[in-house]
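First, one chain by itself: the form predicted on its own, in structure tokens.
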Amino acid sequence: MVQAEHDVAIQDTDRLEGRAALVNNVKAAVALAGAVRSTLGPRGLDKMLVDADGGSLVTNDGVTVIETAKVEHPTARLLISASSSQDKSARDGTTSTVVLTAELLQNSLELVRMGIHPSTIISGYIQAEREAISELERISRRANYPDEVKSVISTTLAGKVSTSLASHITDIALEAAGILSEEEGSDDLERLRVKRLEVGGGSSTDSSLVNGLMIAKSRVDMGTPEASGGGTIAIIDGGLENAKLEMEAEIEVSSPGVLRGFHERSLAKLKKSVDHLSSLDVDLLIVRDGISEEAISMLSDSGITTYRRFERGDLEILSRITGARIIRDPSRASGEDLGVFTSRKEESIAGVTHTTIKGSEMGALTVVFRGTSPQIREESMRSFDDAMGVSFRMLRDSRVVPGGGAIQTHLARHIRSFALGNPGREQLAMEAYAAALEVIPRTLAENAGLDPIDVLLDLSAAQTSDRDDGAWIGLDAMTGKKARMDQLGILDPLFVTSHSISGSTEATISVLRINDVLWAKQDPTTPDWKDEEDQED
């Protein structure tokens, strides 16, 4: 009786159980990995993404590809979440995470077909992951600053932009990271304290770093000076205009004098705020919202240069570099709320007026991206985001491991040896884990036009023959030869590789735990309880 009721409950649902569910999930993961696999490495190819309106985006960034693409399968979205987590935590290794996850799942499916239970596979994968992370930390070493740190960033940008632009972006990222290195905060500091500004015209190598705030704004009164050497600044998180009713209402005015009184009181309130700011010797006023025409003239007469319509993030950057407090009510401002700016100037770039404000404090920057087209500027910005994220994190954890597939090849060899000490069926899962790690050097070889099997065998043999530093021998994708990665400057941050391995393992285990997939055939609707009551009557 109970079973029959359950059958009725899911009669409008498609159901996949056991191996069929796993096969379906693995297919989705492999399809997603196939979409970004060819972007991996310095010889990786670009993807063109075309939206419904015909707009196109050309990029080599794996996380941009999968986050932009329209994906509906829940397992594929799980992999996208893992890639996004990798991007937020390490800012690199997103493509490797997706490709490795798909390979782990594919190898898991083979084990299930051999009769190995998913719980056994999960146990083996967890042990293999722990051993891999432990071996990673043993192999890693501190990078020399700044040469090897530059090499790390160059490895991050390999294949994404041209060599000259990569070198230029690397220098900007290192300078910006150095300025923020003394600031307290999480790794998200490089996102919050660095403003990205796109400016038309010029080449991408003309992109520059401004130690202050640069914004596409002009002063509200063109009669005030377009530049100044410095002075005091006030920042208002609000506006200087007459208050408006937040609801629809009508006011009946019995005589013109009443209306004139309303207007005079509003002007008196504005003048009080402006006079108060003038008494504090404010030279520069930044307002988040609007400023009425009456207030503009009052501010100009008081010698206060004013800007309006600022985003909240820009206000916070100004507050950081000038030391000014963000206040709500200008009439209640005090001398302690004011900050100091060292210079302000306006300039026209590509027909648009831009204002640059610099302060006496550090801790906030603007990176100006130039380029002949929006697509080029956006790709430069994405590359800078990766370079900035890695360089900022490298100042906190400078440990590196070899790139070029060297560390994955070494870990595969190490885990195979480690698996021999386990007599249970978990040994098969560990060997599958080791085989999955080799997908990285194989993919690098494929994208470089080389035979992946020959490359993998050569790397494994070269690492085995060199017992001391074999782990540092990898593939130079540009020449197709094996070499010492530390000598070529092909290095990966430890936090990128370790997070990629951990994230891939977690995503794989999440999928392996799924034993039943229920697909609703129609959207849930509200039952018509009245019809049922009529039937009972």
Given for the second form:
Amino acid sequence: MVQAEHDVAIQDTDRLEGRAALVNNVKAAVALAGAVRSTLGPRGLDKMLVDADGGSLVTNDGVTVIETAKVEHPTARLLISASSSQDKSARDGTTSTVVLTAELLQNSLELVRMGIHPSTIISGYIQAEREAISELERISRRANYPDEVKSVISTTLAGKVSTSLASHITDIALEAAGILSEEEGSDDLERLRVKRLEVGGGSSTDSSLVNGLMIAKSRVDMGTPEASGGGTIAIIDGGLENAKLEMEAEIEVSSPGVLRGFHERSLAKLKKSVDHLSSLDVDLLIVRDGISEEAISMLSDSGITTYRRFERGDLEILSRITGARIIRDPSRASGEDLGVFTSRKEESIAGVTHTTIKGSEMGALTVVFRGTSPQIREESMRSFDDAMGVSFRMLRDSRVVPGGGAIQTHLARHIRSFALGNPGREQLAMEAYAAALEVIPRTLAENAGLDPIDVLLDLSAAQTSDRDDGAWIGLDAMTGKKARMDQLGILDPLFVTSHSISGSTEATISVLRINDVLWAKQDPTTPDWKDEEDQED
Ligand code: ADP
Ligand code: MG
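Rather than the form predicted on its own that you just supplied, could I have the structure of the form predicted together with ligand ADP?
Once more the chain from above appears, this time first in line as the rest of the complex follows.
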């Protein structure tokens, strides 16, 4: 860029430097955390989200709240992405991540005001985090299966759905996770291989697991059998439709005969495809696109039961459970492309025909969500997502840590004593880090209507006096009393807590590194930071 242009660009921006930038960023983070902190824990309040069109959604799920919020500020967006990353890799702990990041940032601001340089804070935070993670792993222990694993999942769902629904959803999630646990693949398996199907009506505890694919569709020809005890299946990523006369084809339609000839050729092609499928002994045909009327009768005459307009994801699930390959061109199918289904049935649920297809291979499922209103079904679905995510990961790593603020209270104590061995300014950063961790027990206490300071002092004292198992003493938010978290089954998966701590630390550090932010002057979201900073000083 030439100098003149450069100068113009600079004139067009306000430059926020150092502390001012940090103040601004911390404010954004604190505002965002303020929006979700009241949902933390089993006694957290529900939030009602209202969109511009007046549509509303009541939820207790932190990530839903902030992902729905229209947030423009770059730091707030960074926090949202930290919480989304938590959601992606651990499926839980999103609210904690936002609340902890905002607290870490706020404490850094105090340090900056005391004259400590951000790079010193960063270095102290990194050491404190390393120590926290290793202590976290030391405290963790394996949960026994299935009782404690169930407790962990119930802890995940606490406050989100009623206890009876939570235990129902936990059972479904654990069973589903068990079926998928044998499979190779990454963490997404639990999303890709489980279809979520909403069916109106019924009670939410009627939600159920189908080991196979269930879909709100019926066969194209009611003359073909309603159910089947199994057979061969072909899956086509395409359709069986008449070829269309397209403008681009530039066929000169000079006489009606040309059109008829075209139509006949297209029918002959369809017939060839159907005959080919029939020669392969296909019993069940599933296609992604449409099937023309002519093809429907040809297929039925050949004894092939057919379904059309399946989505790609459903084709993949079917392919997984039947071993059929998804092919594009039916006329080129070979015997090896076919799979085997073990049953197919149609039934009417809530007035809509649903088809269930099962296969002999494992690895894909459908969860049917029932409930009278879309809100109820969606809340069950979100809870199931958390429960399923946690169950699936727990089968791979079953280590747990105490919930109810116990582990954070313990880590805070641990880091304070670790900090003593590190004299100098970084020690202050480590102490600030320890204090930030306590935001979790404090917020859990607040949301349970208790005095956060009393609760923290009480927990800390109880933990200190129990030399062996102090770390397991936390707050039971339901009774408001301190208790052994393992005895009450208030347990969090290690991966949720550890990912939340490292994600929050990372997000905080990246904000601390921005000490020079350029704001476009035209940007209406630029806050009046200068005046406020002047007043504070
Ligand atoms: P997040 O999005 O961070 O998972 P939640 O609203 O799910 O937020 O709250 C999780 C926190 O609530 C965890 O720290 C967990 O230990 C705590 N918690 C769950 N059940 C209880 C309980 N009965 N008493 C106290 N704390 C609990
Ligand atoms: Mg949670």
